[in-house]
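Just the one chain here, laid out as structure tokens, in the form predicted alone.
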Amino acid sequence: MKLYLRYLAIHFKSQMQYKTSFFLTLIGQFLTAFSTFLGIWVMFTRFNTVKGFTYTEVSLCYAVVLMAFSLAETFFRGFDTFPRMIGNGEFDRILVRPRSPVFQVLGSKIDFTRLGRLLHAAVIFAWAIPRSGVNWNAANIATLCGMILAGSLVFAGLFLLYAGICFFTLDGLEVMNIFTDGSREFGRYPLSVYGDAVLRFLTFVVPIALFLYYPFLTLLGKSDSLLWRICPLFALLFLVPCYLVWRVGLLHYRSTGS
């Protein structure tokens, strides 16, 4: 944890050497956030409620899936970079050093940029929370921040596929931003919206809906199942083929000699 730390204060600093740099790039991950919730804003001046939820309702699951998906992007973006160092012969040099490759690639990059989207999510959160009707005791308050938290896991174990992955293709595939960014944007509403076809896609194969959707009917009144409340637990168990991923690869790397 010791290094960890060290790590973040040394990004930090890195990045705060252009201070300009860095608060209008902060700006722009807000205000880019801002624009794609405008467009739910516009969906709810034409319709009342989508497919049974309100637009309130709908803000609050915005903010869970945007605020997990910013954390995991602040936090994990080492693996989402992981391409380039593969390809500039960088993590030849993690192999050599005493740690984890994978605390040392998770490490590698820390963009607190990205916390504009973060900022964005708590925006919506001070808003909808008190207009969402929901009951916050300790069971809701806990049930929402298992969310965040499984949500903010699950993105980090995509990025851990993905960089799995780049061991046997050597560059990033586009594909995979179906299942990060896609299942982003997915999350701007209740999966359910999308029928039925794509919510079982997304408990199954990706599952964006044992921490979002799920635990999320539970927090509205809508389902009183405690197996519904605890899905955030079961996301997590997606970790495991992802890190099998890194480690087949990691086992078959060859340096690329650059």
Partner chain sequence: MIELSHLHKTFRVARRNAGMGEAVRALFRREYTEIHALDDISFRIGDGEMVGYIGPNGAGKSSTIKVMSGILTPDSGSCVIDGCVPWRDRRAHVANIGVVFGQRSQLWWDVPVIDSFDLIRDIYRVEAHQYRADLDELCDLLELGEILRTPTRQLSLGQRMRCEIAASLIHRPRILFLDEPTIGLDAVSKLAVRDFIRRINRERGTTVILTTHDMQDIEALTERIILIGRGKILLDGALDALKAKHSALRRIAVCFAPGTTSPAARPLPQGIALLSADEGRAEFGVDTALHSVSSAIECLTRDIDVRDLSVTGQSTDELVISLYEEFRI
The other form holds:
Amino acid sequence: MKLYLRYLAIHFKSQMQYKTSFFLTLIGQFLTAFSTFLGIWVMFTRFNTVKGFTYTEVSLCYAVVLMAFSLAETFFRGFDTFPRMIGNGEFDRILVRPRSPVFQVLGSKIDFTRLGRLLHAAVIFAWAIPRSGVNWNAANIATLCGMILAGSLVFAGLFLLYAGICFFTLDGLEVMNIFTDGSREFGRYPLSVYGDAVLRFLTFVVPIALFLYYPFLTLLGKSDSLLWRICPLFALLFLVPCYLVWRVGLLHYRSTGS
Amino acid sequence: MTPSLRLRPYLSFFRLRFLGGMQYRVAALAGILTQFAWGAMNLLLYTAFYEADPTAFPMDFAQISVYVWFNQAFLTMFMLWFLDADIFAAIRDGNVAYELVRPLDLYRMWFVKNLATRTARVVLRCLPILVVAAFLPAPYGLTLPVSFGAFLLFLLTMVLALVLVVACCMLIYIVTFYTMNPLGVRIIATSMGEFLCGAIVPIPFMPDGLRRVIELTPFGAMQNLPFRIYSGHLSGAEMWRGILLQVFWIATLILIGRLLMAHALRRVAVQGG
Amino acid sequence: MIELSHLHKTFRVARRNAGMGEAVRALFRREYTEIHALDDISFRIGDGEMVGYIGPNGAGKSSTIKVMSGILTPDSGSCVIDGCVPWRDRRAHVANIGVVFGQRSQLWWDVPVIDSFDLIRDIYRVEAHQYRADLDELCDLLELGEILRTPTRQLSLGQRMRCEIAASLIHRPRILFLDEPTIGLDAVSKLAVRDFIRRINRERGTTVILTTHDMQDIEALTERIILIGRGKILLDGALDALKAKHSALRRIAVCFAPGTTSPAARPLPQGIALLSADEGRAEFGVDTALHSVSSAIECLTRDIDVRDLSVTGQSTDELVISLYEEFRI
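The form predicted alone done, now the form predicted together with its partner chain:
Every component of the complex follows; first up is the chain already shown.
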């Protein structure tokens, strides 16, 4: 933990070396996310509801996915830029150090500019939470926090999977963006909007719906299933196969050395 | 010098860029898959809205399908934030002074460079998406153009829209001569440009007041125009007005770009780079 | 103690020919070429030794280093370093080694060097008091002082390399692997880096394994060299003995007054050969197995108006070239 704080400090210090760029990029992240929100707003100037969800409900959903994603992107970005790390031999350096490679990759890149999106998500939250009609009791607050945390860990799992595959392909597998960036972009609407097939896929294959959709229904009072409320916990199981792929990839890397 | 001789350096540049872009086949394949998924998800989303209230839809569903598929297929051609890092670097490091040594018109060279990069990228990517989209069942698939005339106008406005987007990018590069830090301008271009030109939600979906304003700006004359002409959503007087505006904006932006660039380059020459 | 015996490692490299058709075919059936990166590598290095590990590019140097530092798992053979098998007990093993990759940096680009050092201290869990004492010592030796407060990006290449080496020594490794530590450095920095490596070896008893293409590094630092070519150890021995064996040849250059008789014009005995002749200057090669240097000089300068004369042995560079030629690598 102390070491992770040290990593945080050194990244912060590095990025503060270029203050103008840092703040401009931060603002950029904030504004870019805003254009997506404008997209939602435009649609709801024409339509009152979509699949029974109102504008504020959709906004809440959007804020959850965005916050989960930006947390993951800030703190797990080392895996996102992993192909470069293998390419320039930086990963060999990690292997000659007596700490877990996963931990070191985590520490190798922490991008605070991504907090711009987080800030944006926070603004949307501040706007949507009082308007959403959700009864903000302890259970619902806990559910919301669980959704966000589990969400960022699922995204982290996707990044880890991506990095694990990189060991074999040595190049980034851009297709993975469909799940990471795609979930961020399309998770802005409650997932049932995309129909049953997509919902099933995002439940059983890539468990985005487990932290984003089912608990969201209990939050809105559209369901009172306890099982659905604790769905985010099941989403965490996704980390197991991701970690396994990473392990296998690491073994492969160490036997081919390239 | 004959015109063909004068064009040759630009053409060879174009070819180089094109071949360079062709090398990233795997990346292109990934891009195609991603864009296909994007398109499909968008259509599912519009389906949900359509079910919610068909009367609130400003276009036929088949027309929105055409728009969504074109948007994905020609993404790399029209997205405003697809800027050339080399040019920014040349401006920042002052290497632009070396470019001035070459007997070429710098504005035209950068212009061609951007045209070439965008075209090279899109040629590889658009066909598979369009072919698959064409075979999807109605109303989700890509339909034929409403008429042959519309198709010709579609091609014309596509080219004009590309030229307009590049003219717009040129302004972003040139402004960097003055601000030196490209980030600020880029942010505005990427965050708002995408929304304003209809890449997130087609312009007809926007509230009336906003829509009318956007349609007068250069943003309204980009992808908005050809995609809607193809599907017949835009025709008659409104269409001709759009094309006229498109031509007007191309001329204006290029003129502004050239004037600003001449001024900026004079400054570079005075400062010695 | 480092002990390698019968290490083997084979890589399969996909072969692909140019052209579109070939690229499509490669999707279905790939042809592989096997490369024996390590082919029965055995050697033993004692504590506190300094060894130069040399060979042309692609000979297997970096594969060996990767095996010894736990990055790469060999196909067969054993490697035991201070009781650890590097690839099996990787984390325990790497706590005792330091690695400097000459062309890549382990320092953080934008922050003062000391911040990188602090981070590395935390990675290796070095005790605070030991760290302080060591850091002072390293700074002394390397004359880092002011440099520590400077961001890495503002350092000269020589300063940076000294910091890189210091960074690899913060956890007091018993073994230090140096991969081209002087690449790209100017003459003064090279000397400083070499001097530092020597002192670390002497004062801390650190075992140093050095791969380099710079023969002056080898000459200045190592007593023993191991030559590897095409995955095999070709030679392993003391540098001096090797030089003695391979440098029976001496060059004698004679400068004489222009217009007078040239020593090149006379008949030469067997074992002395004319290498080059210019107006006023001639160079000869002498096989010292047949002629002593003094008798060769005597023979070459008789009746000549000598202005200057020099005798040179074979340089280490030439030695290595002749070794490469001998082993055809």
